[in-house]
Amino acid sequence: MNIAVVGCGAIAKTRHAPGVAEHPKAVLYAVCDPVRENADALAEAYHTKAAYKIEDVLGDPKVDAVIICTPERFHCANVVAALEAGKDVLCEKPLAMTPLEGRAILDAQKASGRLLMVAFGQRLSPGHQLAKRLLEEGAIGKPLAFRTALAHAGVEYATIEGPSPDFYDKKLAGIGDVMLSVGCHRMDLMPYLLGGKIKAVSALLPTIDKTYADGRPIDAADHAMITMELDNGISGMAWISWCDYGQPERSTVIYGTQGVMTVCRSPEVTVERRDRRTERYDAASSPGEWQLPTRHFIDVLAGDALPICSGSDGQDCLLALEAAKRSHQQGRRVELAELSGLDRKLSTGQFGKE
């Protein structure tokens, strides 16, 4: 099958382009970016064609599917256009910037009948897959609570351009905030691991360190502390940050009636049982772990796997992020039921504002 990668930044270069190129059932047919040098460089690296307008990719009948790797603020328009053009789509996380945009995407997907997946790669990581299996097997009894952390030095360190004093002056509008960029992973992962949906959140979303070139704090959260309540009675805490200037933090601890499970940055999962025995399980990670969402998408297209993350999962995450924003703004616990239907009723300019 012929696949085009739209957006030729760092994620395309390190994850999706190699993931497609190395899959035996796919061809990296084209890459697309309005910045010509980015498209040309990636096309040259993989001996494929370069396009500079998404319309040229979507209008090509030889393209079977597209992977959207553009900045977040372009996800909605690009995903909707791809679905309307009859292409199957893998969208980098998050699905969109707001629940309203997410709803527009879901409506387009329903009308098109095409496959839509979101690249929540942490669902697919070997450590998390192992943790989910152990939880389902009752390794720690009934899960009761959790705490999870996902933090690094900032999104500027993961881009082609790299950090610069004016990075957020130029890029913040396309990124959103730390919750869209980083927190979405954990707002998606914890319900997935624990078999529930987020029911309510309480959040503190401060700006503690990131600045514009003139020294003013950025107009977005760069740090977050969240409590999540799931509809199956499990609750927990999440720490999310762009301001971790040491080793990135990727730990998750789940507390159960018969023990405690810990998943860290290694593929190892540790279970400390109530009887004081400690067991270590090795998830046996393999090279190319970052390409797992791409390979999984192609496997689904080829009929070799079922989708692990749908567009609806992406929308659930957007609603949880909106609830966190409202909780911070209003200083209270927010139930997601309060947002029911709002993604259909409010405009982008209205959504999330009081």
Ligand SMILES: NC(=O)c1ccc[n+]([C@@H]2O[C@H](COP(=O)([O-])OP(=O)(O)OC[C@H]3O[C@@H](n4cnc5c(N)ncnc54)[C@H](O)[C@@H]3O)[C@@H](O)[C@H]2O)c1
Given for the second form:
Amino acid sequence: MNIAVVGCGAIAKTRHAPGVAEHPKAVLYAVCDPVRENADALAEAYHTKAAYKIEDVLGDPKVDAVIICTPERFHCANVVAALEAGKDVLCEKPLAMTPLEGRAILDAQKASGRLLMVAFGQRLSPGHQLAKRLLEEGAIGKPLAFRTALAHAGVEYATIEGPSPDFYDKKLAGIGDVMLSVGCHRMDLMPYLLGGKIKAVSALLPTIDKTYADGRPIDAADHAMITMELDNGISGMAWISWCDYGQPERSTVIYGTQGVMTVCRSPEVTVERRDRRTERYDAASSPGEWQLPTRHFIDVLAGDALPICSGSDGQDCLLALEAAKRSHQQGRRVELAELSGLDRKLSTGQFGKE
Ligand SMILES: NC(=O)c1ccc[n+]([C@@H]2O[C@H](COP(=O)([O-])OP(=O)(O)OC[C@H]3O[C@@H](n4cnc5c(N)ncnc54)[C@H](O)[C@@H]3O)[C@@H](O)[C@H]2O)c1
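The form predicted alone done, now the form predicted together with this ligand:
And the full complex, kicking off with our chain again.
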């Protein structure tokens, strides 16, 4: 099958282009980016063709599927256009910027009948897959509560352009805030690991360190403290930050009736049981771990796997992010039931009246 990668920045370069090129059932047919040098560099590295407009990729009947790796602000328009052109789509996380955009994508997906998946790669990481299996086997008894952290030095260190004094002046509008960029992973992962859906969220979303070039704080959260209540009775806290200037933080601790599970780096999973026995597990990581979402997408297209993360999972996450935003703005706990129909209401043009 022929796959095109749209957006030739850091994630395309390190994960999706190699992920497609290395899969025996796929061909990296084209790469596309309005910044010609980004498209040309990736095309040259993989001996494939470069396009500079998404229309050229979507209009090519030889393209079966596309992977959207553009900044967040462009996900909605690109995913909808790709679905309408009859292509199967893997979209980098998050699915879009808002539930309104997410709904437009789900409507386009339904009308097109094409496959839509979201690259929430943390679901697929060997440590999290192992943790999920151990939880299901009752390794810590009944899960009761959790705390999870995902923090690094800022999105400017992760993109193709790299840090600069005016990074947020130029890029913030395309990225959103720390919750869209980083927190979405944990708002997606925790319900997935613990087998529930988010029922309510309380959030503090301050701006603690990132600035524009002139020294003013950016107009978006760069740090977040969240509590999540799941509909299965489990609740927990998430610590999310762009302002962790030490080693990136990515641990999750789950407390159960029979022990405590820690998911981290090697050993990926540790279980301390109530009887004080400790067991350490190393998941079998492979060198291509970063390419797992790409590989999984192609496996699903080939009929060799079932999708692990659908468009509606992506929309659930956007609704939880919206609840977090409202919680911070209104200084209260927000139930997701309050947002029921919000995306439908918004998509019929009532956004301004909210
Ligand atoms: N799964 C993960 O853990 C993970 C990690 C990093 C980034 N991401 C996601 O990947 C996406 C891209 O991030 P990145 O770090 O590669 O960013 P980046 O800034 O390095 O690259 C983005 C690229 O998209 C191009 N682009 C901009 N608008 C475009 C458009 N309309 N059509 C086509 N290309 C366009 C830019 O020129 C740039 O080359 C974001 O959604 C980000 O959240 C995911």
